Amino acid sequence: MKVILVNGSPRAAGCTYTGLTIIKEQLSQNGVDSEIYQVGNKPVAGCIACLSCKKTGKCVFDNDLVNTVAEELRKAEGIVLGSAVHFASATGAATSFFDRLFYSVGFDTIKMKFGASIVSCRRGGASATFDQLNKYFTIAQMPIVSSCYWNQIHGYTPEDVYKDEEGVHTLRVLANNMAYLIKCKAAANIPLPEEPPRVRTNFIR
């Protein structure tokens, strides 16, 4: 059992990473393996709608970790998206990365895998960012794992994160819930539901 953790902050060891580390440690206590992937602090190309991924199964841009994370996600049971808050939304690099990741991975390969997101901020904008990140799961038929509060941590430095005791508690509960649901799904061993033929509404002649 494995969960993929993605740090969408440009800071490799900042507050978002600290939050993901808390989740990683708690997952480990539940017998679930995990790995943190860092988006990085270099520009990340956004999706250019070339549709190459529909033919090849991977993003045409292969100079970052999008294709690596996509392949690991196909094999994993769940994913946690993490981002710092920039202007009350996810970082630009995180948004570009996640757009390409979810578009190129193929929804059929991640259907009914578990998803969760965490956000870190100094003070405000957490709820808007949290809502943005969860949209990736709801369009891909991925059940969202919840906690006892919205998954946000506050602080200006990694040390500050641990001072947000309620935030730390929220992330630990999130990890416990993620592990529980993964184990429940494995124990049930029920085939995925069949989807009716896809219908698209396009106002084009």
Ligand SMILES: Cc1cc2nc3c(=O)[nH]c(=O)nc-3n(C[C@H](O)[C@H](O)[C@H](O)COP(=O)(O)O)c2cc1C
Given for the second form:
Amino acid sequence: MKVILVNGSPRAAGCTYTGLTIIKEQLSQNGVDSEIYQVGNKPVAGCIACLSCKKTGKCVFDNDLVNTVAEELRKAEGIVLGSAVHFASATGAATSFFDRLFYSVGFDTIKMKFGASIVSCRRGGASATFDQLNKYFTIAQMPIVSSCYWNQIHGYTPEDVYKDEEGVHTLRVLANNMAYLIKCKAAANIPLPEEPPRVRTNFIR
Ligand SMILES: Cc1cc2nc3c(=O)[nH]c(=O)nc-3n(C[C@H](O)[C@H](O)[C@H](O)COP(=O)(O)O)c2cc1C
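Now that you have shown the form predicted alone, what about the form predicted in complex with the ligand?
Below is the whole assembly, all chains and molecules, this chain first.
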């Protein structure tokens, strides 16, 4: 059982990373493996809408971790998207990375895998960013794992994060809930729900 943790912050060992580390430790206590991918500390190309991924199943840009994380996500039970809050939104790198990841991965390959988002801010914009990140799951038939509060931590340094005791508690509960749901799904061991033929109300042929 494995969960992919993605750090979309530019700071490889900053607050978002600290939050993901708290989740990693708590998952481990529940017997669930996880791995943190650092993706936000270099320029990340945005989606250029070339639609190449619809033919190849891979993003056309193979010079960052998008295709690696996609491959790992297909094998994993869940994913946690992490981002610092920049101007009340996810970071530019996180947005570019997650757009390309979710557009290229193939929704049928990640259906019913569990998703969660965490955001780190100094003061404001956490809810808007949290909502933004959760949109990736709700278009992909991925159940969102929740906690006892919205998954936000506050601070400017990793030390600040530990002072946000309610934030730390929220992330620990989130990890416990993620592990619980992964085990429930494994125990149920039933086929994924069938989907009626797709209908698209737009102009894509
Ligand atoms: C370009 C930029 C924009 C930021 N915008 C916000 C913001 O809108 N709201 C906020 O509370 N903090 C903002 N911050 C502060 C960070 O979000 C905050 O310190 C966060 O916890 C840092 O996480 P990190 O260490 O993982 O990068 C901003 C920081 C930067 C560099």
